[in-house]
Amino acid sequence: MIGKQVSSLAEAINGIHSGATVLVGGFGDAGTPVALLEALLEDDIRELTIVANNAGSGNRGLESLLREDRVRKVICSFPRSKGSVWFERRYLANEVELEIVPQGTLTERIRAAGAGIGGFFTSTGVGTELASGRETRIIDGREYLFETPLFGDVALIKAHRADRWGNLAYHASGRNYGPTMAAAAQLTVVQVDEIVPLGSIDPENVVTPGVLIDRVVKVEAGKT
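Isolated chain model, in the form predicted in complex with a further copy of the same chain, this chain only:
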């Protein structure tokens, strides 16, 4: 019987090692797997490369990992975020590296990793300093940059509802990077608000199919 639920946050993050590349879902606080990120603090996991939209949001989650000096590098689109201070401190002290990527390129690179695409051409960033030294190509008269897939060792995402096969439904703009990141990591762990019986998510409305999910952990509302 397929049962992807695990009963504790410790079990959910078991096996995540120092030095891992971690895809972290969320845009601002929406869809951010705060409990999973906080759980990483319980283990001695360091030197993480974090791939996320923001370099922290609010005062928990990535912000905690940055504060506790667990992060070696952040690959993100928009580091600045209200209420977060630790990325800036670490960055200005040269204690964390930043790779900044346009948001659409970030999500498309993660998609490529999950979809078996070896690389792709996008016009985003053409003519900017991000293009400097990069492979470009004119296709049908338009200039494009070559971009490569962005894989994670782990993806930590949040959804609203899961069944025991790992089928997921999200809530509102909490969906954001979840469906894309779920496909792009060796190990995909989901924090959900509720676990429902198999078959109770309408097959038409499953947003992320369970085939992409390894572990599901329910987090009580208060603990998020």
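What would the structure be for the form predicted alone, given that what you showed me was the form predicted in complex with a further copy of the same chain?
What comes next is one chain alone, with no partners or other molecules.
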């Protein structure tokens, strides 16, 4: 019998190792797997490369990993957002690396990894410091910058509902990045608000199919 549900956060993150590249779903606070990120603090997991839309805020989630010096590098579009105190401290102290990727390019690089695409050309970033030393090509008289796929050792995402097969339904903007990241990582772990019986999620509302999911853990309200 197929069953993706695990009973604890510790079981959900089992096997994630130091030095891993971790794709982190969410957009700002919406859809961020806070409980899974903070569970990483319980193990001696360090030197992480984090791929996310932004570098977190406050003292929770991604910022807690930065606070405890568990992150080696951040790849994101918005490193400085309201409340990103710990990222700024680490960066100014040369304790964390930063790779800035335009938001649309970041999304497409992750999607390319999941789709088996070896790379793509985009006009975004041409003529800026982001293109320094990078491959470019003239296509139909316009210059384009070559971008490579962005894979993860693990993806940590959040969804609203899941069934035991791992089929996922999201809530509103909490869907951001989750579906593409689930396809781009070797191990995909999901925290959900609710686990429902098979058939409870209308197939038309399944955004991420269970074949892409390895583990699902339910997190009680107020702990996300």
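Nothing here was measured: the structure is a model prediction, and the numbers come from that model. Superpose the two forms; the largest set of C-alphas matching within 1.5 Å is the rigid core. Numbering follows the first chain given and starts at 1.
Core fit done between the two forms; CA of R142 shifted by 2.6 Å.
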